[in-house]
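Listed next as structure tokens is one chain, alone, in the form predicted alone.
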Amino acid sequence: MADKKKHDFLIVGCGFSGALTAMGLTKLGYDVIVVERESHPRFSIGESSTPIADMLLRSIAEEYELEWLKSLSRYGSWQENHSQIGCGIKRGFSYYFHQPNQPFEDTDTHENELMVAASVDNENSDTNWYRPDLDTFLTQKMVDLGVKYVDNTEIKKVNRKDSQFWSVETVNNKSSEKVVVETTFIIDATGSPRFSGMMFNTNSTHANFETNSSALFSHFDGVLKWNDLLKLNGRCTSHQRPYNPDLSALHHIIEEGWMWMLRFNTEKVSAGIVFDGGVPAGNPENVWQNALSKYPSVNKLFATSEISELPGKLYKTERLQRVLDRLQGRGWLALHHTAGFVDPLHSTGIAHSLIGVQRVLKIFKDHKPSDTDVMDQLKEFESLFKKELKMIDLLVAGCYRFRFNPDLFRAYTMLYFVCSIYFEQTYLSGQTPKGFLGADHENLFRLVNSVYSDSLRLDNKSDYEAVQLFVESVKQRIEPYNSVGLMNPLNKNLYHHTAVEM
């Protein structure tokens, strides 16, 4: 059976990127169909928003007349307008350094931690997205806007017809009904390299990445609060933390790599261990428990926890780093998270995905999908994406190298924060930064690359003098971009507000 209408765009996959792209294209006057292999609500991670992501949400909302989308850019307005959609407060980034078989050592000087606030209060904070709720909500908004949506459906084959349009064979997973859809352009929003590999003969590779990590993760109920454990220590009265660390992207830095904890209003917690190298062999539950048991303070947090009903299991990944050799071609492209990924350490996923959505919409605002000059735009889209992926890789890889030494880790992490601040300040000055995190900024990219090269000469056995020389070098080199007092020793590793006002 054939679909009766030829569509301008077929979007494969309906996470938040696919849904927002569909709505933006519809607002531009295109006819869009979205095909989703599963159905909502479904488990998904990629939940930590940032000030950059909030800016991009607001920009997309204004540019494409999606006024309701603005309210999702801050915790206060989210709760006021969409309290039924699960989310959590994210005041900033918190890091705690753990030693094997020792309780976390809390000190008045905060030598085993780093906190970087991204907002002045809870009302104006970023959010942790509970994706089963949010993706379901965005999908319904998309349908309400008139986008044709087909779920529980897989694409089995695509054929190029007369170099003008695609004939797409689909099958419903429940009814086995087969439908042929015709479209001018295909957008891969699946979040995986599998579809484009099968349909467009692309290859996904992890060659040339500096970072090498893998993950074990799920959602949990009954996880105790880190701040409650810190209070039991009775310290830190002389220099107060800028926010409750449970209301943040909480990172526990461990010998194996690091653990994330993102808390939602429902008290569900997204948690995962990211291993430097591969996840150890064995049953996922045993690997998880073995890793936790080495760190008494972290282990205590999960002592009474259970895996949430959704998803009901632990997920184990292969190597996280990947990039498609091609993310565009005649009549198709892959959105950012489909095209490649580095690591969740700096919460770059949502913002980078949104900047990809914004770019795709801009391309098709200025050009029809059948225009001959669209290919030039798509090639630039690919080139910039790959440079940004390299920037993220460098910003992450040095942190893994230095996770055994808090002084080195904190210094290297400042590169990410100055890149974020540069992007935010440029964006809010009325300019549109070309590259995510300043990847197009020649001096900033050179700075990050140079500091990473210097980091290769240090390791966890480096002597005190070498460590201090490196820390001071980073402090001096970021100075032209450091407008918020990062690396000021008077802050004692606690930074109260580093993001620009929106």
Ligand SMILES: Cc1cc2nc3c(=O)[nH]c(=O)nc-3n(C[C@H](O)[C@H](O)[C@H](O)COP(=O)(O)OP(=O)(O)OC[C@H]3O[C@@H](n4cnc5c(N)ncnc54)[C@H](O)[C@@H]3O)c2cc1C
Second form
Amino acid sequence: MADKKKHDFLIVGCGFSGALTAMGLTKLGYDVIVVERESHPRFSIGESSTPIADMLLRSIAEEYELEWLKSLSRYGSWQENHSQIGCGIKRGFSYYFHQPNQPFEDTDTHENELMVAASVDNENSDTNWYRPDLDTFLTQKMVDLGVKYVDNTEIKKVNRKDSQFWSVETVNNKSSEKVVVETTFIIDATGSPRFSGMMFNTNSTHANFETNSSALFSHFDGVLKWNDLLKLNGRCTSHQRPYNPDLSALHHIIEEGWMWMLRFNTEKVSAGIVFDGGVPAGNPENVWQNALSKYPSVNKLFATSEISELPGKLYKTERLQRVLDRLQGRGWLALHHTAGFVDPLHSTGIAHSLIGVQRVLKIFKDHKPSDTDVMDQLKEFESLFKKELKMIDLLVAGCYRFRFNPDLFRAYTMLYFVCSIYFEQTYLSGQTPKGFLGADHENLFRLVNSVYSDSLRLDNKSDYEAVQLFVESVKQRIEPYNSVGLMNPLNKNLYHHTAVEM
Ligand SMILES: Cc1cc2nc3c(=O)[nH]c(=O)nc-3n(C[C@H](O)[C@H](O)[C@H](O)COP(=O)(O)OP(=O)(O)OC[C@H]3O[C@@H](n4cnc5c(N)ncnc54)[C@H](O)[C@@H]3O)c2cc1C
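The form predicted in complex with this ligand is what I want next, because the block you gave corresponds to the form predicted alone; please supply it.
Expanding to the full complex; the earlier chain stays at the top.
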């Protein structure tokens, strides 16, 4: 059977990137069809948003007249307008450093922690996105806007019909019905390199990444609150901390790598362990339990927890780092999360995905998909993306190297914060920074590169003097970008005021 219409765009995959791209293109007057392999609501990972992600949401909302989208950029307006969509408060980034087989040691000087506020209060805070709800909502909004949407459907083959059209064979996974769709342009929003590998002969590689990590994760019910445990065992009264760490992206830094905990309003918790190297062999439940049992304080949090009904299991990944050799060609492109990924540390994924959506919309605002000069734009899209992935890789890899030493880890992490602050401040000054996190900013990129090179000379056996020299050199080198007092010893590793006024 043939779909009657010739579409301008076929978008493959309906996560938030696919849905937002479809809505933006529709607002530009294009005819769009979206094909999703599964059906909503479905489990999805990638939940912790950031001030940059929020700015991008607001900007897409304004530019493409999706007014309702703005309210999802802050916790307060999200609750006011869409409280049915699950989410959680994310006031900032919190890190706690653990020693194997010892309870977490809370000290007066906070030497085993780092808290960096990203927002001034709960009302204006970032959010942890409960993706099953959010992606369902966005898909419904997309359908309401008139986008044709087919779920439970996969694409079996794409044929270049003539220089203008693709003929695409789809099959419904439930009914086995086959439909041929014609489109001018294909956007791969599948969040995985497989589709473009099969259809456009691309290759995905993890060569050339400095980071080498893999993850084990799920959603859990009944996880106790970290702040309650700190209150029970700790020396620091909670009012000294800039916010309640359970209302943040909570990172437990452990010998194996690190663990994230993101709490939703429903009290469900997204939790995952990211291992430096591969996830240890064995049954995922045993690997999870073995890792937790080494860290008594974290273990206590999960003592009475169970895996949530959705997804009902632990997911185990292969190496997370990947990049496509090509993310565009004649009549097609891959969105950012499809094209590559580094690691969940620093929560760069959502913002980087949104910047990709914004760039694609701008390309097709200025050019028709059949224009010959679109290819130049797509090549630029590809080269900027690859630069950005390199930047993220460097920002992340040094943190893994330094996870054994809180002083080194904290100093290295500051690179990420100055890059974010640079991006946020440039954006808010009315300019659009070209590269995500300053990847196109020559001096910032050089700074990150050189600090990473220096990091390679240190390891977990480095002496106190070498550590302090490194910390001091980072402090000096970030100075030109450090407008918020990062690394000021008076803060005792608790930063109350890094948020950029919005
Ligand atoms: C372990 C992990 C943790 C992460 N944590 C964070 C975080 O805390 N913060 C953050 O900012 N980012 C995080 N990320 C990144 C984040 O997941 C992505 O940025 C985000 O999911 C991208 O959304 P998307 O819509 O592009 O892709 P996806 O969410 O992957 O959506 C792709 C859609 O395509 C569909 N699909 C797949 N294949 C096909 C096919 N062949 N045909 C049709 N449909 C198909 C899927 O069913 C899905 O609905 C994390 C990533 C990982 C791997």
